[in-house]
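Next up: a single chain in structure tokens, the form predicted on its own.
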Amino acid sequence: MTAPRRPGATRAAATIALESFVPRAGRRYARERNFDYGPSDRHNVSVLSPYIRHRLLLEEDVLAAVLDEHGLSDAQKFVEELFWRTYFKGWLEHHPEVWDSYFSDVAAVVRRLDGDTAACERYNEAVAGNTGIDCFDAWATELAETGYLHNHARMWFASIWIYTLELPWQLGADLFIRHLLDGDPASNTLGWRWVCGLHTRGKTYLARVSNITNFTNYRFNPRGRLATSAPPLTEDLSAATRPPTPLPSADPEPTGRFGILVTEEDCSVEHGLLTGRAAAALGLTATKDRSVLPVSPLVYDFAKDAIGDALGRVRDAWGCPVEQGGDDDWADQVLAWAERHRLNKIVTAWAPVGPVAARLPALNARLSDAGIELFRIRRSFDEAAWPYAGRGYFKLKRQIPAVLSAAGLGAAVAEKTVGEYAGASSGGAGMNWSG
């Protein structure tokens, strides 16, 4: 069997994608989940990862579609799955210095590799899947070619990178961001993180044989060839023991005429954002700063027609004039096209730390400058999920119906009380969540 077709980035194909998968959300979800059949399988697992990364699928328009269709007693897996998600990128917004001290470190251990040879002789293997460990060298060849990997596969592949192969989990986290179309700056960081035991301090996750050849359906069995013991790793101070800042505040929505940014952060910005229409719109990626290492083309390709989907949808929807820039000097690009527009207020749906977010403080001064206001949105599900995720993953689990009604889901979750919920099993973290 091929490997399947690479999904369309658009709204379409994400919907067709969620309606061909809510009907096997349910029980059936929970049940097969965890086998990676190979990537010309992926009948038990949704794929919609790369549609909700870029916000081309709303999580509430997931949850609705799946809760209306199972309910949140038999659709409970599925429903965390999701929710590790948030969590994980509520948790980065209250812990922002962890991206900081990731993305220093991968540039710093890039340097070294230069003067350690075996070190940069193993990871090259790695990277190009020449390892001979048969299962890790086939999951790096499926990501370099698809920019995808199971989610146990992704935990398999971070253990054997640091605990087989003794690489840095920071250059294995990179790896991801670059092939990964779901790349997610606070899922990516925090499942490396999680299986080296940093995240949740000493609790580590080792890649067994008997796990591998099981949910592969006896595709591979590396007997022999892997870790036996998963060491945590650490670090001067862990960033689990800091006490989380508060989260940063979002912007009103302004009144009268403004422009909107999209960027690859949020490309439904026409749907449930704001309450106002844009009088212009303008497309920009931020894809090559996931990495100090060049991006994959699949990558920018997934984020770019992303965003030419959703100014064709915002087009369509408002009437406005729409267009598409690219990854070089922001400000340069937004003042021209403010001034194109006549416009003095700019709108941008709220970019979670990464490279987005890491771009707009410079955007803004040059802005305020011009005499242009930028306005950063939250939207609505954010904000009743992500002030619960700033230390463990269980005060947000405990929360979940409360934030299903928040987001207009409170008829779906009717069968469960918040105290009958809260006591139900979660089940481990992930690495992305990959659905």
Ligand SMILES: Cc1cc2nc3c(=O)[nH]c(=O)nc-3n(C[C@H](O)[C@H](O)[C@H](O)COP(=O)(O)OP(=O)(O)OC[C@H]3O[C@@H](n4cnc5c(N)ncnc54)[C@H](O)[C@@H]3O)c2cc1C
Second form
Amino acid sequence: MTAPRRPGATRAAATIALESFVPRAGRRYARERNFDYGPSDRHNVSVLSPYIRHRLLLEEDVLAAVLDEHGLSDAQKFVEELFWRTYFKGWLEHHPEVWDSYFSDVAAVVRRLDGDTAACERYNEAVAGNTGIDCFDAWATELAETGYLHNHARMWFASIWIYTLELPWQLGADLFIRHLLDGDPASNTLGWRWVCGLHTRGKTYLARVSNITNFTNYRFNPRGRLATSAPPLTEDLSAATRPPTPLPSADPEPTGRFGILVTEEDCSVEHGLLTGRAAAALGLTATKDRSVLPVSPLVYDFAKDAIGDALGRVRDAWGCPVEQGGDDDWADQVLAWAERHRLNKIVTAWAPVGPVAARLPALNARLSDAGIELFRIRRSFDEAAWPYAGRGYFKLKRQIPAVLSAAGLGAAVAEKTVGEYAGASSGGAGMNWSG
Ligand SMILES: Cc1cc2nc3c(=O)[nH]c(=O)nc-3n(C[C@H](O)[C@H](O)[C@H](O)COP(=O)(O)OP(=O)(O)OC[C@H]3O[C@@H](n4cnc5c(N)ncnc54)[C@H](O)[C@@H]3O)c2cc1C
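Hand over the structure of the form predicted in complex with this ligand; the form predicted on its own is what we had up.
The next block holds the full complex; its first chain is the one shown before.
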């Protein structure tokens, strides 16, 4: 199979992809989205996730286009799926220790594999797509070659990884985050935790042969090859029951002259983040910190190009000098840039829990030693949604009309009342997926 070309990491390419998907985002999406027809046929889903993950497209951009075409009633399922991303991001902001412990677990599990020949062999076979389970092997290959998997395939893959191959969930999540172009600390970690009963405590996801056969349009039939039960995993941390910690507060936009630091967490900083214009912009990546193991070049290049594209737009929109650095030693790079442009205030878009956010405290300390202030600015969409994301999804789901109104999308919401959403919210805490 020839590797398909990776999608262009630009806002222009993202906008074209959005425009082409919008007509399919209504009731048709609700009916067909669960089918995985294979890498050459993605007509029933958007494949917008790499753009949304890097904020080459903002949630507001996607919602505005979809609601304008379909209204909330017809696009309800698509809107709710998009809000799963918002929910997971917000949930992890309230439970940052879950990312920290996942990350250190990966390093520990990788070390343990060295001493466990059987597990090491199963792991290598799974990664290479060499298990003999037809569907799983095809998805492992697709993941490595394209950087994308359909949502249903992610669920089946994770379930087979944990319950059939009996591999640690953290290693599967790590494989995903190193290869998915949309690899995201929140959606990925919490997606895996959901499958093994750590997110919605005790509720697991079992990949079933009939479900795979039907929803892959009979491309696969792993009869007799899959585990038949999915007992929930347990952990000491018990994050699912721990009360959410309050959201850390963001900074106000500074007055006067400032520079902007662009990261892979927000590649549309010239859209709706600030009222003022930056005097200079610097783009830096932290992509290699997504894992202790090497990140796929596809992923690395997507993030680097997305930042490059963002810098080009910032230069055109604000007329300021821009430059792009690398992964290494952020503090040295930022201090040298700040000195060149005589900056004593630096703004950056809020980085949600993950590798970029993990670098900011050390950067802030070095900047503050040099008399430079760092301002972390949260978008109003996140500000409106995240306070409802600390516990189960349905608390946020009830607030979707209010969040849309806060994002300036109130007109499209008028046709569906908050009450209707509240009424639709009584279906338990699991993800409303078909499997
Ligand atoms: C084990 C596992 C790991 C996952 N890892 C990631 C990840 O690293 N990054 C990521 O963006 N998504 C992740 N997801 C969620 C989901 O599978 C992808 O967002 C979706 O498949 C992307 O394809 P799409 O853009 O065609 O989706 P569409 O069906 O077109 O959905 C539109 C958008 O809504 C959001 N979305 C849809 N479903 C979900 C969901 N269940 N959770 C969160 N957001 C959703 C995405 O931003 C997506 O682009 C994971 C799911 C599972 C089960």
